[in-house]
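A single chain, nothing else alongside it, follows as structure tokens in the form predicted on its own.
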Amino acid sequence: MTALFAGLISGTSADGIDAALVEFDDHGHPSLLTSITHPYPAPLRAHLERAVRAQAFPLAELAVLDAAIADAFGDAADALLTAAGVEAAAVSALGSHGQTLGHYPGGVHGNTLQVGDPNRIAARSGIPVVADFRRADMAVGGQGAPLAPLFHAMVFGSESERRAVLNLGGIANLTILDPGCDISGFDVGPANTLLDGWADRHGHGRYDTGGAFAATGTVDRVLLEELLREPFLAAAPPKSTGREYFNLGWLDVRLGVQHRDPADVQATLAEYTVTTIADALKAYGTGVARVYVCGGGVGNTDLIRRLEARLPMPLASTTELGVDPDFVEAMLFAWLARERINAHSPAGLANVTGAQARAVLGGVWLPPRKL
């Protein structure tokens, strides 16, 4: 018997909410039925940007943001069901990743914070909501991220070919799929987050469309070598990171006071992303036959061109495997919602996040009963 689940996520770029309606067959195989990107209202996005960039953020504003993000996620769920022509009652559950404000996996009290109150999403959508996926993994010693490799293994794995899946989101993460072996996956380093921020700072919009800004510049090899000294790159998996680490403040420290042409910096950031990915594949992807790419960076033609020129194996979109590259992560959270509703602990998590035990991820929030 098939079942419908929805998945919602706003990633590191924080420009809107990706929503996916997914049908699962009796064997748990997913099919994407409908997908949309629901933009954040401009005032909410500005509020969110202030929160992400602030070293300290007032508690009262954080509480307001938690509610406002939840309402936007509820609106996205409504828009998704309208686009699909599906009633809320037909959807078993909605998996909400929320909006990450901070991810700090190190130390005794490693933690992560996603906002978007699931109570409000459940009340607004009328659908049971599964949320707070990362902290159960962190409670048993894991980093809580990346979670995408679990879904990649189920959807993109092959019984005969060693593959890699590269997610070009704000942060690049890599999954190695080896037939008959455990899943391997980890965050590589920045992908879109620095490119977006630098483009925005220099008047090229919230992101570098098609990589056009980067394509006009020349790679600064001295700066590139400085960026490549970042200790996170040399750390062995499991590892995860985010915009709270790789941001324009991090970049400014490495730029120093020397003037550099903005287009050259953008080109260097693109080359930085490509180099870190190539190095990660060299270290952990021996024998990979093909790299399948998903995430927002798929649309950055300059970045893809650089990857194709640098990697020793062919590059392809996940479209070739039947999955829209822009909605892989939204589908992930629909799948995680299904796993939680069925009380399953996703296999392979310990190898990806470093968790010391298998955990059922997420909590369940039911819509309120009308009096």
Ligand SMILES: Nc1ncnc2c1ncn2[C@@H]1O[C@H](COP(=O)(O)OP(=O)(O)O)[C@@H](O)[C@H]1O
Given for the second form:
Amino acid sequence: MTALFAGLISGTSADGIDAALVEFDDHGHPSLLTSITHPYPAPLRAHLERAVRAQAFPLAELAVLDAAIADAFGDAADALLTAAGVEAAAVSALGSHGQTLGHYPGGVHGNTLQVGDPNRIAARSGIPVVADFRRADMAVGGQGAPLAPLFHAMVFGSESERRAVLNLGGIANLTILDPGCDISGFDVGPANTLLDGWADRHGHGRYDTGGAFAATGTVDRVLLEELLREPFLAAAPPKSTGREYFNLGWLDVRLGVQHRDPADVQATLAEYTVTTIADALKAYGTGVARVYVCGGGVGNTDLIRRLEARLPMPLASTTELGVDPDFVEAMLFAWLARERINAHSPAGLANVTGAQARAVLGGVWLPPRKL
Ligand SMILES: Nc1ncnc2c1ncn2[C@@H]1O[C@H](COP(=O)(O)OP(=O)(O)O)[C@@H](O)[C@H]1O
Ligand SMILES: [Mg+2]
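Give me the form predicted together with this ligand now, not the form predicted on its own.
Full assembly next; the chain just shown is listed first.
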């Protein structure tokens, strides 16, 4: 029997909630039925930005954000079902990633914090919610990220060639898929997060549309070398990162007081993203026949052009494999919800996240019973 699951995520970029309604066939193969991006209301986005930048804010604000973000996720689920013309009762479960406020892997008490109270989403939608995916992996020593590689293997894997899947979100993550079995994956470094921050600071909006700003600049090789000295890049997987590490504060320390043309810095940041990806593929992607790209960065023409110029293998959007690159992550959370509800094999991938065991990912929140 086919089954419907929905997936909801707002990623590192906090640009809005991507929502996907996914139909799974008898073999568990997913097809994307309907997808929408539901923007955060402007005041909530401003609140969220402040919170993420501040790194320290009152507990009361954290509690309020948890509820406000949940309500925005509830709105997104609502809008998705309306767009699809599907009743809530027809959806088996809703997988919600929530919004990451902080990701601190490693150490004795490493942890990761996603907010968007699942109780509220379940009460609002009337659909069982599966959420809190990352902490189960962290509880057994994993990084809690990336979670996508198993899903990438199922949807994008090939029996005959070695492939890579490159997700260009706020952070870039890379999955290497060998024909047959082996799957590896890790966070490479910043994809869009520094580009977004710098574009915003210099009056180019929340992101550099098409990479037009970067395209007018000249790469500053000295600065690029300085940025490339970042130890995270040379560290061996498993590894994951986020905005609490790669942010404008991080960049400002490296820029120092020297005056630089803002467009040149933007071009250098684009080249930085591309160089870190090329280096990661050189180290871990020997024999990769093709790189399939997904995530919002697919819309950055300048970034894609630079990648094409730099990578030794051809690049293609996941569209070529029949999947909309903007909704791969949302589909992942629909899939994770199904894995959890149907109690399939644990979805955690120890050799990707570094966990000591494969954990069953996600808790289940049932809608409150109506009296
Ligand atoms: N047309 C575009 N031009 C340039 N960048 C884009 C465009 N569309 C999306 N992006 C980039 O993609 C990011 C969102 O990508 P997404 O995959 O949603 O990331 P995340 O998972 O971090 O939210 C935006 O912040 C922006 O940097
Ligand atoms: Mg996003």
